[in-house]
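A single chain, nothing else alongside it, follows as structure tokens in the form predicted on its own.
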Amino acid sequence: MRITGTFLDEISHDIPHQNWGPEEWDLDFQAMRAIGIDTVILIRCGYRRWMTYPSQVLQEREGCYPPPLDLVDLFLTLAEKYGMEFWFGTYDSGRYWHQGQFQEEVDINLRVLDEVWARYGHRPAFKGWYLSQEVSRRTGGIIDIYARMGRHCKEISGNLPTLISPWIQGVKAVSAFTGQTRQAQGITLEEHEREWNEIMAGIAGAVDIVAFQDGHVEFDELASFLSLNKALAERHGLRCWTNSESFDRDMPIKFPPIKWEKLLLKLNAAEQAGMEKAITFEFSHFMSPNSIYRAAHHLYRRYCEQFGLEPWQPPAQ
């Protein structure tokens, strides 16, 4: 199983930002086209009062700051430049809907959906939407989110196939402002096929692919999850991915590049499962030659050895 899609984590809240230009950015889709990936997920277009493109609609409503750089413009651009699709990611307001006020994050997203289809819908690489408000279990409201916005994205650009990337509450699913790593228990598989299930069920025609995060319970648990993750979806008539996290949860220091080995179990486990396709969170921080991050150097070194990939390498100065 190879990793063949990651997302852009460039409006974040608990990652070191890397500060890249245009220039890096280039660089590092070089490195990922180099292994296979073709597909770029933006993880948000924006959160709170950041956000990637200079959203009219969210600095009169929210009052974002504009940012120096076009980077879904930029991303774009990119995606066509070195023939990947490019999916994305929807806004989170970090407020409304943690507070119970669920038509209001609906409400800003409708919005913004509509801007950013009239400004990028016309891009040749712009193939889908990720719906980036994250969920573990059926948090009251998350139904009726993921089905309006899903149904909206997929009304206004012909029917493009919509993205969701839950976590599991496995004993990892901790705050990433502590040193803890785990908590004293995870939910049980008869808990979460009974809350995945009504949620698949209230979502089904509005999302098309669920992709859960793997990394909040314990490795001996993956394939257990992973395999019910895929008969949920194929019973309610969504297609499954896997998201193979590349940093590690297993550390005080919130958050490492992973252990190869443990990337290897993981990704193993995901083709045992039968998985369609495996994305990542998040390529460029944590696997990248071209990471601030020494330790991505060698996972993507390690990544090349097992799968018989030639590593990129900069262009000389």
Given for the second form:
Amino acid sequence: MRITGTFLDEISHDIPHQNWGPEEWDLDFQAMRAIGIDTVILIRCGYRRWMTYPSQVLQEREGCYPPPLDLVDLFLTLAEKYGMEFWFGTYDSGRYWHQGQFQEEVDINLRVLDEVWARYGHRPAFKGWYLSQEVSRRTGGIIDIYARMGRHCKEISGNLPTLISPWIQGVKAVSAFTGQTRQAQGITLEEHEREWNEIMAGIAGAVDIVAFQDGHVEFDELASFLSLNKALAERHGLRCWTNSESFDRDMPIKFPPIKWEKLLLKLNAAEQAGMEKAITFEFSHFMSPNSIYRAAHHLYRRYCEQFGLEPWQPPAQ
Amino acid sequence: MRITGTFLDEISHDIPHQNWGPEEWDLDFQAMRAIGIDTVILIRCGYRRWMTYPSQVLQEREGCYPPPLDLVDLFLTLAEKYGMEFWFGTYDSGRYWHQGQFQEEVDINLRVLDEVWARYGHRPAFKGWYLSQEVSRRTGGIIDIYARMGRHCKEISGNLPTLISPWIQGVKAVSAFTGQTRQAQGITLEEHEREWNEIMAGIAGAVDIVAFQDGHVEFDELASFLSLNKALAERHGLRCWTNSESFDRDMPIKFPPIKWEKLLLKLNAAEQAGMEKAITFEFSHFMSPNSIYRAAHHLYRRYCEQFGLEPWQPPAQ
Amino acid sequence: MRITGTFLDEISHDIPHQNWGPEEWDLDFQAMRAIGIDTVILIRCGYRRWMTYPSQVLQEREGCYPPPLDLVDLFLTLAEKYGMEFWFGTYDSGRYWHQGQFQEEVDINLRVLDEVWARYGHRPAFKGWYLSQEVSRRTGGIIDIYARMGRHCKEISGNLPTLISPWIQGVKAVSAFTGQTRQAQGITLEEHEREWNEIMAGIAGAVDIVAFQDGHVEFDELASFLSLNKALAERHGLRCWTNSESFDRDMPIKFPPIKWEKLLLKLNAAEQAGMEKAITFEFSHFMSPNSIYRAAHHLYRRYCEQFGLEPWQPPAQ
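Alt. form predicted in complex with a further copy of the same chain, vs. the form predicted on its own above:
Let's see the whole complex now, leading with the same chain.
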């Protein structure tokens, strides 16, 4: 099963920045295109005070810093140039919804969504929405956040599809800001089913696609969780993708590119579970020949070998 | 506001070593020179048992290991070759002054300073002193350490200028040896002013320049702290530079090159606060085209673009 | 003292994977050969569910995942191509022997050893065994594990030599999965001698060579521990090598390539202690010109300069 979509992680909270400008991003879209990536998903348009585009709403309301470059425009331009779909990720305040102010998180986002659609909605590559408030459990308020934001996205955009990418509360669901890589206990299949059954029932119609992150459970548990997620999605009429993480959650350095053998194992498991599409978090740091991490260059080569693809070569400097 | 000075971090306690020899250092001085760096500051001449030059004093007194290369000589030679000023950083025992033995820390350093001035004082690039005992608060003994060491530096060298680079006890003032990136509470402007008012009163005359590190406070607090530091320095007749850190304090990896947007924001804030000069910790790891970190190469390009500079290119290998 | 052997760390539990295929490994064997490495030691043939070769025993008994590539075959082929010795590392369950099930750990390994010898024993480069269960103290059961596994290795292979590489329970013997780099207290020379005297008495005849890891004690303690280990080995008729670690244990990033000065200091100490041979953990990540870490490229150059070697150059990409 090949990866045909990737997140774009330009406002990161735990992945170091690559400091790319338009030229470097153009090269990376070429490298993506060469292996069949047709969908790029902005992980979030803003996080706390950082933004990907000069949002008036966020400057006024959240005191966000005007960015040196309009990345939404850049990514749309490159998606258009290379024939890809661009999906837009919502703003993550990093605080309201963690402090019980769900209404606040939604209110800001509804205004951001209107602003974004007015600015970029006419762009031919604008093809979908990503609801960036990521959870693993039926956390208070999340159904309402997804449902209200998802519905608004669809209403203003002529029903463009909406995507979420939750994680599984597995043994590896630990903070990136600690040396530990695992916790004592992960969620059981039964608990996971109970909670996500309830969430999906509440968001069906507002959220079209669910793409669970595949890195938080043990490798030998993954097949079961993939099948369960597929069954849950079908039960509620959602489409089911896999978010096959291309970074390694087992190492003290948080995070290096994943070992190729692990990624292959996860993609094979996703294929067997009948996932519709595989996306990854994310190509540019962890499997790109342009990455600041050299292990990513080798991962790209291994991936190309596996699928008989001609690897794209960065131009000689 | 452009960066015109950088620390040289050859005896590091938390930044991995690049393993450069004279050839690689020569290239890096070229890359510095190309963007207008005119001042290089040795962060410390020794730390615990490691030394940058074969100090008799430190071998005899602290059992330090003779280094494979005399870096002080190398840096002076390169500074002379490329028309830069070299500032010499004092020895940091890593213990005496942390254990209340302030007298001991000063005593060793006075002997080191004499030795260094005898060995290298005649070198044309030798232009200043850096007092490497870094603090954020009016820690017991620090006024006396700065005052005695600073006075001695000036006395033996015909009044060459002395520099300190304290940090601010902000929310990001946490140990590098933990996954955490912030603590619950940072110092207030009022406390910071009270303590540094007292310190500066005690060191004026012995210390000429203060260059606070700019990475420990929230980005939205920075302007206030910069202005306060400027006002404090003026009140006591000190010159005020900014030490604009080029590494990122917000990431679980400690430390990667900083996101360009953050560095630009900090430099703009320093300019608005009227800082006399911007130096950085430090060019060679975090913003050099020769760095072991590729994100530094991209940061260098972004920096050059911003200021209309022609980026220096490393020779093809 | 030059390094003439290296571990191969293909199944790692704390070092990020480089994602090399046969082509990249071939280049790295060239780089090793160029500096006189004549021995490569597979750190372990499997760890938990990961394997270096498609072991029937481990698939059936431990549910291990069939690897995409037979690395044991690859490493033997490259060792033969470049005239090196290949030593095979035992399977580490990562659990049985940590949970008191020593018998289980040995039983699995005896079957793995038989399988491996049947598959690869005829290969000309197969020249020794590495017992990968690493300890620092007389941990319950370890004498029996080493003795039984070591004897079996020798019996089935016509007495090929067996190697262990314990660590010293020094101040730096802390988990890789924490930001800390040292603990309050390290083992004393006396305790170390008492315990290893007992262990060596129990394993003599089954284990031929002991190569202590040299990175867990303070640099100023190293000479004493090296001399003690040499004396202990001689007392019990074991050969004594040093495992001179080429990664840095003093940094918050776990782990970068070591500072050249530190490696040189350790190699000099090993020479003075009269060590028979120096191996390293490990060349490919930490001192190779092919490494994903650029500081390793520079370390390779420093090493070549020191010993007057012509550095191998990676082919232009």
